[in-house]
Amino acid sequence: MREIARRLLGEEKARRVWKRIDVVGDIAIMKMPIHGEISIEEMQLLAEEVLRALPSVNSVWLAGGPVEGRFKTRKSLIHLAGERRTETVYREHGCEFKVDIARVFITPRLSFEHLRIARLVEPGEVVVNMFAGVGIFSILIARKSRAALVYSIDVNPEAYRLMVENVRINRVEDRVIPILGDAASVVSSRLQGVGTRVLMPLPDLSLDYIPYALRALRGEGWIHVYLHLSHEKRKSHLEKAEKLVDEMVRKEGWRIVESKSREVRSVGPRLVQVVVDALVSR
């Protein structure tokens, strides 16, 4: 992107880019320039010579916004160049995904991730999934180990339609189990102390969600709890994320045998995601 930007605008505005874009299906997702001192106009030539470089992409967009709201979309998405639609097929460790990007929230930065959890899930886990969207992490895991049972559960019924129809493209209806509702509130009526291992990769839930996830578990297990923290210098950002998940853990009555951290993606400016992996016993 920087190399486009310097050519079509100039060294100095070439800067303000953000030197990477989302490549999801068909479709890339760019961000918006760093301080928003370039036109949207600019940005549609950019797109235009992504559109060029790229043959495998046929829509290009601006996230002109953050993920937010309850569902955690993209509410600020601008069409800059190719077809004007938001709806692709996403393929990732041989399985593939429907999805929509300005109805769930999506990113291939975390490829590296599923395919981690995947791999660290053993023979006859069974796995609550506590925001799965469009099932990448449960399906993934269904599809790369032995788990008896993954609960997927989402409170975005667009995110839900999908991950429905995304479990049944990649044959895996016999261990994932589709949930639409809110995962404190599931896990209260229904799973409480059925799973070995415990997913919350919603950063801006996932502490006030411990409880919930606690209660899901038979009574020890793993929880994996993903964070967006201040990047500090010496990984002191991983330390107190340890340190936040210990003190909810400990609050209800728990405790924490093993633990370990890594930073997951840049998210921002300074601010980067984190994931903590904890084995906890009551």
Ligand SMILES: C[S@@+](CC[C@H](N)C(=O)[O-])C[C@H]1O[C@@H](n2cnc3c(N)ncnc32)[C@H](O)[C@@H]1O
Given for the second form:
Amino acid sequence: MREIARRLLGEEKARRVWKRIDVVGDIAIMKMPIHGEISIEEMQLLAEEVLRALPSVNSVWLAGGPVEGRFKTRKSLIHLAGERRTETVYREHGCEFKVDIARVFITPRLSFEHLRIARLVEPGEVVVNMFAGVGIFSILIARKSRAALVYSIDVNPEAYRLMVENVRINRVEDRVIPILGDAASVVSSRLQGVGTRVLMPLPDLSLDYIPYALRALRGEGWIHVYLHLSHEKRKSHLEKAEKLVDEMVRKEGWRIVESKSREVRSVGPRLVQVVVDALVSR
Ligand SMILES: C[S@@+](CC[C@H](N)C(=O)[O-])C[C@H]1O[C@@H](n2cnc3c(N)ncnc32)[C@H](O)[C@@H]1O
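The form predicted in complex with the ligand is what I need now, so please give it after the form predicted on its own.
Next comes the full complex, and the chain you just saw is listed first.
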């Protein structure tokens, strides 16, 4: 992006443009420049150039801020160039996902993590994905492992609708069960003691929902807890993440048998997403 911006707007303004853009299917999403000193008209110029430079992109949008709200969606999207469309087909690790960048959570920056988790799943496992979005973790698990079943929960009706379609498109109807609802209520009412592994890919709620994740397990199993923490020297944020999960697990009368953690991605200035993989036992 910087190179394009340098050519069209000059060195000074180019420094305010974010280096990277997210490409989801055939839609490119640019981020609002730092300090907002570039006009929408100038962003449109850049977007037209993105369309020319990336032949697979047909639509360019500007995201006014981070994802927000209960459904973690992009609220302030401004159309910059190309087709005025927010639906697209996103491809990851050989699977196809229908998405809508305005109405559901979607980022290409979890791609490595999706596959990493799918590769951990052992034959015959039953997985509960508490915050499934359009079903990327769930469907990749079904396609890349020999899991017996994946319960795939989301509270956003649009994410649920797309998840149902994605399950069909990727032909995993026999192994992925989409469920619309709040993960805590769904686990309490119908998924107690069913699972060997629980995914919690929603940092806002993951610690608070650990009691429900434990309830979904058969007495022992893996939980994958995603958190946002400020980046600290010597990776002490990873230790902190494991400690937070440990405290919550103990509070419920369970214990951690084995745990490890890793940085998933950067999510803001000095803020990182971390995942704790913990084998827990009652
Ligand atoms: C960060 S997104 C999940 C992303 C998805 N796992 C992926 O990799 O693309 C979090 C999701 O949790 C859903 N959500 C929020 N609160 C929830 C709740 N109480 N129960 C179930 N799903 C919830 C949101 O609608 C959103 O789709």
